[in-house]
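Let's start with one chain on its own, the form predicted on its own, as structure tokens.
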Amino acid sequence: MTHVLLTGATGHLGSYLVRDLLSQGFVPAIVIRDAQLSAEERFRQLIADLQLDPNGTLPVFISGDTALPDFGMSPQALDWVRHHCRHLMHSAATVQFNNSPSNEIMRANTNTARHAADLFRSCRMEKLVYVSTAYVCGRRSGTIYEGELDLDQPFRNDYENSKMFAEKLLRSSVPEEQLIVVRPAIIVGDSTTGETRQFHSIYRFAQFTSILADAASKDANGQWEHNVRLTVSADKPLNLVAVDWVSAATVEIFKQFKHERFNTFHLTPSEPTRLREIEAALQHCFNYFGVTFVGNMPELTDRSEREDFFYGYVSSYLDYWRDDPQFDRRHADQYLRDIHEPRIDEEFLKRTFRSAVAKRFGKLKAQRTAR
């Protein structure tokens, strides 16, 4: 069977990257890092997660860290990655929106994509794949091609720039019939369950209404009014993707890739999701009124107290409600033929919504990790 070296496995694309692999009938040799729990113990936690069957082909596990030269592998470890793995699949990386005046977000995914570049010359393996973001776009607008990477855009964040700088070091490092990019757009639950194991982008928002809904007076049909003007369209859209489909779509890239000029490939929605289907569910599932979306304007000037709230809790994504671009896809759809591609409507928000409540917007599996 082949191996695949994968990183991130731990994260949310990254455990169905893993399932994903396993169908397709490649072994996964996961690099995992000691955290709260010990590399092992996370390892374990992943396989119950996935519920693998006991019996049937597991994931090698490898004790490693992604910031080290050859991912902080031992010796043996890296002797084994050699004679085993023939490509390398790097979807670890720090996923943090927040600017740093260290610049820790910058070395941090820069750095792990050298030692990936590194790692996959030193043990002569086929090919690369790395999951990028769609957003190394920056701010740019229009259309965005799958072939463009650095025009001098200016970045929202840390995040977008130092996925920009970890593909041109990439590009400059391997060949490009050996490199594939996947570029999702914000990835988002599962398209069946809703389930998610991070809540970033929309989860803040619905984090934010949950907050307000458990100390909201109601009335008597557990009704309350939440009076906060959104400074964008109705008809906005904006591109969520299922991270099911993200990585269904990243292996059968990878499983099918031959370079043809190309091998850059845009894993956004064909039909974006609108902001009136995220505040109609947001409204289902916290059963409040109020709400008014007053078009374009970059700021309000009279600020209510709960608005200036708003705005300061979601601040960092607002970027994203407000100038979303339109991605053009022409690469991936010769590929994605057969992967269906679910929309990410008002049903499945609605879905997702309840379950990061149920899981209290991560915190719930932090404290169970914790104990």
Ligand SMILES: NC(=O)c1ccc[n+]([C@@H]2O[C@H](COP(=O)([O-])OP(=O)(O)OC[C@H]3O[C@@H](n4cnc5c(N)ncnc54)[C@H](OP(=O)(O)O)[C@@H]3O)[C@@H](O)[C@H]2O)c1
Contents of the next structure:
Amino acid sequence: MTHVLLTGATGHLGSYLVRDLLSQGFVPAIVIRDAQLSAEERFRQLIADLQLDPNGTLPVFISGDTALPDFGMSPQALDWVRHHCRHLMHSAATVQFNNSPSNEIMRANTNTARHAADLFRSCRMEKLVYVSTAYVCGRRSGTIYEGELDLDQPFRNDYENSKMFAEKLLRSSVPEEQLIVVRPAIIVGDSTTGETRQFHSIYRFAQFTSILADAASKDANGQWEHNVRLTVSADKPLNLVAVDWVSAATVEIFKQFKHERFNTFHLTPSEPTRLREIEAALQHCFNYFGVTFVGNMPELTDRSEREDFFYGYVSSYLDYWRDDPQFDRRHADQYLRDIHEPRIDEEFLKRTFRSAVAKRFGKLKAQRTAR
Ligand SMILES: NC(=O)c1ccc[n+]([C@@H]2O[C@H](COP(=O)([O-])OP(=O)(O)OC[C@H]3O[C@@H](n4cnc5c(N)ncnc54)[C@H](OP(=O)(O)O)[C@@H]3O)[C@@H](O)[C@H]2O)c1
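I have the form predicted on its own already, so could you send the form predicted in complex with the ligand?
Once more the chain from above appears, this time first in line as the rest of the complex follows.
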């Protein structure tokens, strides 16, 4: 059995990676840090959430913190990793779009990448999979190619910048034939159930709408007026991808990878979602009228109080709505012919918004359903 050291397993994507690695015959050895619960309790919780068969193959638990050298593992755990883990899949990151004054996000994401590279080399592993992001391209527009990285692009936030630096660091310290970089676009919920563990991006818009819906005075049909002008065009594409597809695609590339000329893969949609689909799903779920698309413009000069509230709430995400680029994914396509890619359409969005409301946008723990 081949063991894969996996970070970020308690996260939105990582929990799917655990399940997909197991289903493809790998044994994930997962590094979990203490939080409100101890690392070991969190491990047990994860196994229960994933509804793994207790009599089948289970992941191996390792207590650790990717912010520390050797992931802060005990000497015994490190020795075990050295003898058992042939590969490393590094998905842990600080995923946060508000910049921190102390450069905390930059430090966190580059340090964990450095520790991953050091551990990979010292344990003489074979393949390192790094989960980067398509948004290492920053604010570039037009078509973005998988072979591109640092073109002096400006970034929307420290998170994007930190992921670019982390990628550069890994590229300079791991031989290219051993490094696989996957770059997902904006990850949303499960394509079948709509469930999500993370409530950024489109969920932030839904949460805002839900707060207003709760407080609104409604007509006899339960409808309410939501007067907000969106300074974007309804036809703009947004690059959303389902978490289960990103995970399945990552494991497929990892399994099949043979370094030829490239090692970087855009996990981006072949047919992006249009903003009008998101708006239609929000209208359907929250039963309002009044939102209008006024086309791309920098800022409204005559905002209402509600618009001030709206733009304050979603500003770090609206930036992506304005100018999401087009991602070329011809490298990834060579590996993903057999992996079904669900489109993020209006029906999916309705499902995922309903699920997010039911989970009170993360206040209730997401239940997961086996695929
Ligand atoms: N979400 C997106 O839209 C998106 C898009 C493109 C790329 N990505 C990339 O995909 C990867 C996974 O993202 P996600 O959405 O699944 O994020 P997430 O739900 O926030 O999960 C992040 C994971 O990283 C772990 N982690 C962070 N710092 C750690 C540390 N010091 N020690 C141990 N574990 C640590 C977290 O553990 P705790 O549970 O202990 O916090 C959690 O398991 C990230 O690399 C992210 O940059 C995400």
